[in-house]
Amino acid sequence: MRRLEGKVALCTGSGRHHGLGEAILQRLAAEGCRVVVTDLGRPDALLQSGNIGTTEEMESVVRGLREQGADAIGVPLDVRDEDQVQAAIAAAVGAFGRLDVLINNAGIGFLMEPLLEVTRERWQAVLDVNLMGAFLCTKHAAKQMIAQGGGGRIVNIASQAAKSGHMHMAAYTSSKHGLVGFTRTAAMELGPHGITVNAICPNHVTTGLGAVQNEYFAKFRGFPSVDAYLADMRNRIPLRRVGLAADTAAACAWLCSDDAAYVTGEAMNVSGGVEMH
């Protein structure tokens, strides 16, 4: 199916192989989208190369999409920087003439520690990327969508942590709960312009980030190995498997299509049934 033929999609945090962002753009490209890969590009004091898409890896993701047959470009983007957000959207429009789809996928999920040990700086860093970044990108993408006419689609990649509490993830859980509230308000304000705004709430997906979480929580919860931890997780999921990046990508493609034209303000669980509210 090519339900998004000729559309242009930008996905933040999509410059890592085997990540949610790459999978989402692969699916959107298969549906006919021209795509913009973005990631931080260069590490900073907190976001080191193992936790971000470097410029080199982002370029590799772009090459992979082009080999798939997609029109694709890569743009370095720190979602915390409003000037860079505006520049990335301008680059998308400069390359493809418009912007129809924004996927707010960039996030920090690797800072796991007890609540009483969280520093103000690390708390702020998580909220700046996960929530402030989504706000800035939504603000400027929506301005472009309104200016060009024809509506648009904005999808925020939240988490099961947007619905339930998770120990040792106070900042992450707070940011994802906030992202659902932001989704609902943005949907109300942008609906008159034909722009839908929805969130997707996946359960655990073993991406590069997910693997870091596996190691941490297997040890924290006393499992003898990561395999044992994942086996216990599967037993608690009604569909008896952990999530795949392709599951989130498929939900994203549907929300971006005309099939979901009357769906907005939702926080869709993609969790195998483990989260039901």
Ligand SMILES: NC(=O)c1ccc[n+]([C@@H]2O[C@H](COP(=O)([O-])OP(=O)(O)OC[C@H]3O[C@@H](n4cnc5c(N)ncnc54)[C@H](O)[C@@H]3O)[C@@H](O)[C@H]2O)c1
Contents of the next structure:
Amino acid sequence: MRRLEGKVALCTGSGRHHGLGEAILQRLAAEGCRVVVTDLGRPDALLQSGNIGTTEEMESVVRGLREQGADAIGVPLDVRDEDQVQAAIAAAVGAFGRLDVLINNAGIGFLMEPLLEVTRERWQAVLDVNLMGAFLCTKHAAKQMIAQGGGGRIVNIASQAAKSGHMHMAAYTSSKHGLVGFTRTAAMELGPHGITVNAICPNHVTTGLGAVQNEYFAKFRGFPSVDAYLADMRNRIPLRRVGLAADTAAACAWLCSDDAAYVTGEAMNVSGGVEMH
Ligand SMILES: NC(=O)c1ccc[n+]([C@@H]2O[C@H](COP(=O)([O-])OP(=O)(O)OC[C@H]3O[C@@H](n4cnc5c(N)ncnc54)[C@H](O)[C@@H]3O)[C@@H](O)[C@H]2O)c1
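Having looked at the form predicted on its own, could you now put up the form predicted together with the ligand?
Full assembly next; the chain just shown is listed first.
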């Protein structure tokens, strides 16, 4: 279980309880990583406090990791801001001496609307966080990994929406498909430095973001309740349950381990079989 002893891992958008980022860092810490929790911290006009990791929640996630026995720090990071990206990586290196693992997990997935109503601004907001943010973090994390030597691991949290279309999620689906293309190209360019780059494509997980999607799609598809909507979803998943944050976290830990040393450029479904290509 401690396959990652002494490694240093930074995960973006990991400052919300019950989010994929928190679960990923809990698992990486259990495998021996020292961990850097980062999140937006402050709400803005579009990213309201109900949908983001606030500074207080991020600090609470850090406390939880320390209670688990992990070496953990918290650093505010808006992935759209290149200066903040560089500062967060410098903070990780300042605290722990190196950076071995980057998990690009920050994402906006709570803006659902018909294509004909999507504004340029909202389209751009989703692409900025989900795709440009992953690019900026990868670029600067890879520079650090190359400078320190010894390779590294980058995992992009994509989605089932990286493989198939999803109603009323044009920007999200485009950003996640784009993230797979970015993963493949980054894998080619960073492979010679011993850095693997892979994506994970989870199906539905009832996180904060997932719960907003459930409310919207239950109503949109005419279900009497969210429970009825989820029961229908479970019936269409070969393994008959929705995803857990721990499922994605386990896949992440494997991709970061030596067991996955020869795996790069993959977009791996963690979907109970509902997505198979
Ligand atoms: N929950 C699901 O069903 C599901 C399925 C597939 C993929 N995903 C992906 O998993 C990732 C995590 O989502 P989650 O479900 O855990 O929800 P979540 O809301 O817990 O996590 C998203 C995080 O992204 C952060 N974020 C948003 N804008 C940011 C910015 N500009 N800079 C830094 N952080 C920012 C938020 O503060 C939040 O902490 C997302 O990329 C999402 O698209 C989720």
